[in-house]
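Take a look at this single chain in structure tokens; it is the form predicted on its own.
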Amino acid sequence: MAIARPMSERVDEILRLTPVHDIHTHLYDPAFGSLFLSGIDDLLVYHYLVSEGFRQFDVPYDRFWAASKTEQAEWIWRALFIEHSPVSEACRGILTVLRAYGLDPRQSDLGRLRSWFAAQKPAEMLERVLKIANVASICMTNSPFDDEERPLWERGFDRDPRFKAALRIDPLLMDWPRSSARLREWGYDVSAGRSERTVSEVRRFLADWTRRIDAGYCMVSLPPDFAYPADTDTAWLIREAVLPHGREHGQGFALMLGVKRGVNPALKLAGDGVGRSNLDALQNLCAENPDNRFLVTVLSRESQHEAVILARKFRNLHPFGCWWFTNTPQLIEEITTLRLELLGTSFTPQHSDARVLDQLIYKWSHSRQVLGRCLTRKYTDLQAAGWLVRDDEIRRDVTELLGGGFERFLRR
């Protein structure tokens, strides 16, 4: 008689051997030279571990940011991998890299690391990297404002078609004077003003885009105290050029939602905090616009039972990921259970947020273990009850919840 194997087991299995669409991310494609990040000296100056570091040494700010990104990297190996232990879950994850490409820290000092990924290849780590993760596919983050970026859309280039584009607004419903006189420097006939003729240019500039770079969908972040409806720039455009170029175009509108920009400017990238949002402005869109497709991640722990309960009430809504200082396995966990709860698999638990291509590797490994200790727990739960869980239902889950209901949500 065959012996069952374990829950935890068949689930790890499966989490592993199952390839993900990683559906947020800040990754680049590889075409797109400088703005493709990877290595040790890139791992460690993630912002993560700039405001973590800021923590343990004394360099003066502006001295930080005027060193060489070799200098800022060997002053972060010093205060977090030397001095203190690597014990925060950004430390970590440099480890689980570094183990996954044969490398012992303890053994190599930081000019050796740097020696090693010197040595390899741009093109063989990419495909390396994917292997070790099971990455299938890679949701990129794509501004038409960036002027680093921009110019490349525009000439064009030759495509890897792993790495999908996601079209970001910030600029245009954050800053609407100043995005307005952008967008009347690139040909469209816009006013700082409200008009008809403005939004019609908007909704051209955004079908502009969305054509271009072939977005899969449009997103934002939005701080805490953003509110629909209401007398605002940001409002008026989401109400009179987003959705409706949404509805058009069949294209997703992704909402995250919490952050509050540059509590600590010292810290330029790493200086940004969280707040509780306001979540009745998503409840306001999902109600007006069910022809409209939202997904939402929010920033704060306090935000997430609110988000999920919404999403019971608004089928046109996905929440994804544990975005930003919620994505610590902790709160993955937590979050991940409370959704799995109240929605089934009607959700996406997790996404990288990946800025350097190597963190590829520990957002997805530390992921994979956590999703399956709740799985693990919840299949369990099945069984106790009278449901005998078969591995293909298992596989139809983890299918589902490693991107491909966000791709069905999308679509529909």
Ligand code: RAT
The other form holds:
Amino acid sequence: MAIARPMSERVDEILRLTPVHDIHTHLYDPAFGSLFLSGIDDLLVYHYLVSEGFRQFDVPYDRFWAASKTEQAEWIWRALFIEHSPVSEACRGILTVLRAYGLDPRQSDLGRLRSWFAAQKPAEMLERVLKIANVASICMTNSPFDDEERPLWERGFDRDPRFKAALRIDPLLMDWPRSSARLREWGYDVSAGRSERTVSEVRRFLADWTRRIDAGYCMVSLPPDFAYPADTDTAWLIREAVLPHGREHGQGFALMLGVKRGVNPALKLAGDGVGRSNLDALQNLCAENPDNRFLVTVLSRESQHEAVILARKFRNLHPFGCWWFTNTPQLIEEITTLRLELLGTSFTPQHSDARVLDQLIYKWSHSRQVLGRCLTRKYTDLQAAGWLVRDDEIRRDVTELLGGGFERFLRR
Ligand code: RAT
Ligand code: ZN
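Pass me the form predicted in complex with this ligand as well; I've looked at the form predicted on its own already.
Everything in the complex follows now, all chains and molecules, and the chain you saw is the first one.
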């Protein structure tokens, strides 16, 4: 009689072989030139590591920001890898990346690592990383308000079809006085006040950019005190412009809830924090707008359970990802198990949030490991309940979880 393969082996193999559609990153199509980040220095100055670095070194903030990228990377390398063990998740990530390339950081100093990366051809690195990480497509974060990326969209370029677009509108919703002025500059007849003309012009702006970038969905990150309905510009713009736009274009609206921007501005991109969201706002949005589809990820651990229960109540809500401060193995395991136990497979466990190409390797290898543990436990429980789990069913579930379900939800 054939000996049954252990469940963990079956699950891990299927996870490894199933390509992932990465639904939220900060990576760019290579056509964006300098916005396309890769290599050891970009890996080391990742803002997750910058905030950890400042806990260990005494470099004044101004001096750090005035230094070159290579010098910043050296400070971080010394503080987090040489003078202390690199146990944090973001540090471990670098080790996973180097190992995947066959590099031993114990045998090489930063100079040797730099030379190795410098000798690689960017186009080949892209193929190599996508192959190692088994990533089939990458969704970018595209903001018309970003002065570096906007001109390229306006000029047009040959797109790499593996890089999908998402329309990011934080400035529009969070800083209406300034963004209304920008819209005026770009030829939209808006006023700072709330008028019908302004609403239809904002909708024209959203439609233009949706078409221009072929946006799969629209997205915003919001602070813990976001309220809906409310007498705020944010709530007004969502109700009058974003939601009607979503219905007209069949476009989902992704909400990233709970970020406190600039808690320590001296840390720049690394200076944002977290707070508990009032999820009544999300409940109201889902209840009042059954014809809109909402995607949600919440930043605080404390908000996870409530978000999952809301998804049980509203079929127009799809939870995704373990975002930023929850993208650590212990929290991914907790959140994914919670979601599996309350939602079955109707959610998307993870997105990478990668900013540097090489990060795809570690973000996906670490997340696949955790997802493997969670699924193995669940399938083992099913077998114990007398339900024989077949490989083709595991494959079906994993395909859904690694982006297939997200796509289906958006097309519904
Ligand atoms: O995780 C991150 O890199 C954060 O800086 C944010 O960009 C966040 O993911 C976001 O999309 O706002
Ligand atoms: Zn992000």
